[in-house]
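Just one chain follows, in the form predicted on its own, and it is written as structure tokens.
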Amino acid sequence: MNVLPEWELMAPESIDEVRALRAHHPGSRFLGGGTDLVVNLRRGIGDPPAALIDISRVAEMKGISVDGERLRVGAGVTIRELADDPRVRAGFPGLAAAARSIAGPTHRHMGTVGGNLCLDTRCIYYNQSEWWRAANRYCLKYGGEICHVAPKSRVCYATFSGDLAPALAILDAAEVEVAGVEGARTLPLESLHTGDGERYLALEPDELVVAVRARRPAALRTGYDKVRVRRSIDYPLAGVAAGVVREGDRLTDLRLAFTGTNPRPLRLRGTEALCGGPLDDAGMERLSGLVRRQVMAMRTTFTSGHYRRHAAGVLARRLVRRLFDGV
């Protein structure tokens, strides 16, 4: 890895200060926990910024608020704080499980909610050293002209691997608060990620996520599970968040969202057709079919896309069954 260059480090304590600093330093980058940004800079991915704006002290980006079934989490909240919060664990167990599954304890101590939501997309042709990428004539995501995963495509297939986005996507009214030099706005969480691995966020260059909000339907049981090469640190090869509502012996609501398989978090479509009756073998087979048709895992990791698609289906069936049975 490269030696990090020198840069100016600024530490604002409010969103207004962040806006002012970003306006005066247009080539700066935002720094939260640094568990993704600093590693990429050391790999030589992206031009080194002249300045970093440390947003870890910004008051508006701190704190977790739980009001009944409603949740607001500041983007500067650490993954550890989210995972350990007793209100989140009780009311939003799927989100807490997703947070607990992220990397290792030291990463969770430093990494932030906003950083995981805005995690850079990953690919074996991108997350490499400078000399390795240069030897392969770079790729569409950084400096090249083709996607090595899909050479005939004009779109980058680098994979989104954040764990919190799918856990939030299965809740109601999930949205992010965004601030930039020009002001503040709110957008649905599903609109935050574009589906293009190269330009993966629908944010302007001077914008950052301030907080995320969501609401959990009272009867919704939620959970999260994933598969990865090393449970201690690795990003998910496939991850799934599920939400289930059971009334008697009937499945009345089913929600699933995936990560680690597509260039954006994937909210599975068509699950309403599986509701209204018992959760039987036929329903499980139809669920597998939905996963196979919509999960678009390609060779962006050292594990095959076929394996990740299969793993996503297995994880989904197991998690849905466990939530339905209440175990």
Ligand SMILES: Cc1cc2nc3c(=O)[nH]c(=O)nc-3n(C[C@H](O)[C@H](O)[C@H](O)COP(=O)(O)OP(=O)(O)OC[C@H]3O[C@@H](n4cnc5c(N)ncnc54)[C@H](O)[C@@H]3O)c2cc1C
Second form
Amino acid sequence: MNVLPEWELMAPESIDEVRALRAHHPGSRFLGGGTDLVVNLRRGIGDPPAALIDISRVAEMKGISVDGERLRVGAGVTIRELADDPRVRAGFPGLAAAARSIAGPTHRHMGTVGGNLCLDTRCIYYNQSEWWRAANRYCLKYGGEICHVAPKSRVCYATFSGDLAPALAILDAAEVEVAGVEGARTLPLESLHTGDGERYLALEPDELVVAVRARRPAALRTGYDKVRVRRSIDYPLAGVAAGVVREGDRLTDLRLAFTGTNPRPLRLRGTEALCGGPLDDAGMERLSGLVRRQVMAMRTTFTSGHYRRHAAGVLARRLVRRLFDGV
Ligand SMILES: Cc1cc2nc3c(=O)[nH]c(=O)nc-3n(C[C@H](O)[C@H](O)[C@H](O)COP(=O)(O)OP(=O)(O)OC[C@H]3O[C@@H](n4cnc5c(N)ncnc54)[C@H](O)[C@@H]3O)c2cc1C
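Can I get the form predicted together with the ligand as well, since the one above is the form predicted on its own?
Expanding to the full complex; the earlier chain stays at the top.
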């Protein structure tokens, strides 16, 4: 790890102040809890910013509100606050479980919801020291010309590994509120991540996420599970969020989303074909097929892409079965 470079640190308390600061410091970066950004800066990853705008004190980005089935979480809410909120635990158990699974207690204390949604994509050729990356002539994501994971590709395959995005993506009307120098807008959560590991966010450089909103269908049972190298502290090698509606013995709604596998959070398509009847072995086999076709894990971690795709399928089947059985 390098010594941190010098920078100016600013701590605005309102979105209007953030806008004004950002307009005067176009080379600045937003700082949430710093648990991803500061680590990357100490590794010499990314151009060192001239200034950091600490957005953890911005009033409009604080607070969780639950109104019946509707949820709004400020981007400045910490992961710990989200995980511990009794209304989130009761009404959005999949989201609370995803939050509880993030990193370790000290990261959850500092890390924010906005930082988690805007988490940089990860790869064994990127999350390395400067000398290691230099020895490998860097990579497409930063400083180099090829993607070592897929050398013929013009697109970077670094993986999105945030745990909250899939847990939010299986809810209805998941949207992010965004503010920039020019004004405010709302973006479907599904459009926030581009699928290109290099330019992974569909935000303008001056834009920040202010809050995320979603709605839970009344009968939806939700859950979250992941595999990781160090169970007490690690990013997902594969993570899955699931939502299930059961009516009698019939599965009537099934939603799944993955993280840790593709360059963006992946909402699994085609699950409606599994609904309408009981959750039997044939249905589970079809679910495995959907996962195999859509989860595109590459060799971006020390474990193989094949292992992560397989693990994603196992996790998905287990979680769906558990939610369907209500255990
Ligand atoms: C050892 C270790 C283990 C980890 N394990 C996990 C894990 O299991 N799961 C997981 O998901 N993460 C993990 N993380 C990453 C990180 O701790 C969390 O993702 C955390 O939620 C990031 O939030 P932050 O506020 O600290 O982000 P920061 O580091 O402050 O920011 C991350 C990025 O988002 C940008 N940003 C921050 N807030 C906003 C905003 N509101 N709008 C626009 N851009 C913004 C920053 O400019 C930066 O580019 C781990 C980190 C470490 C060091």
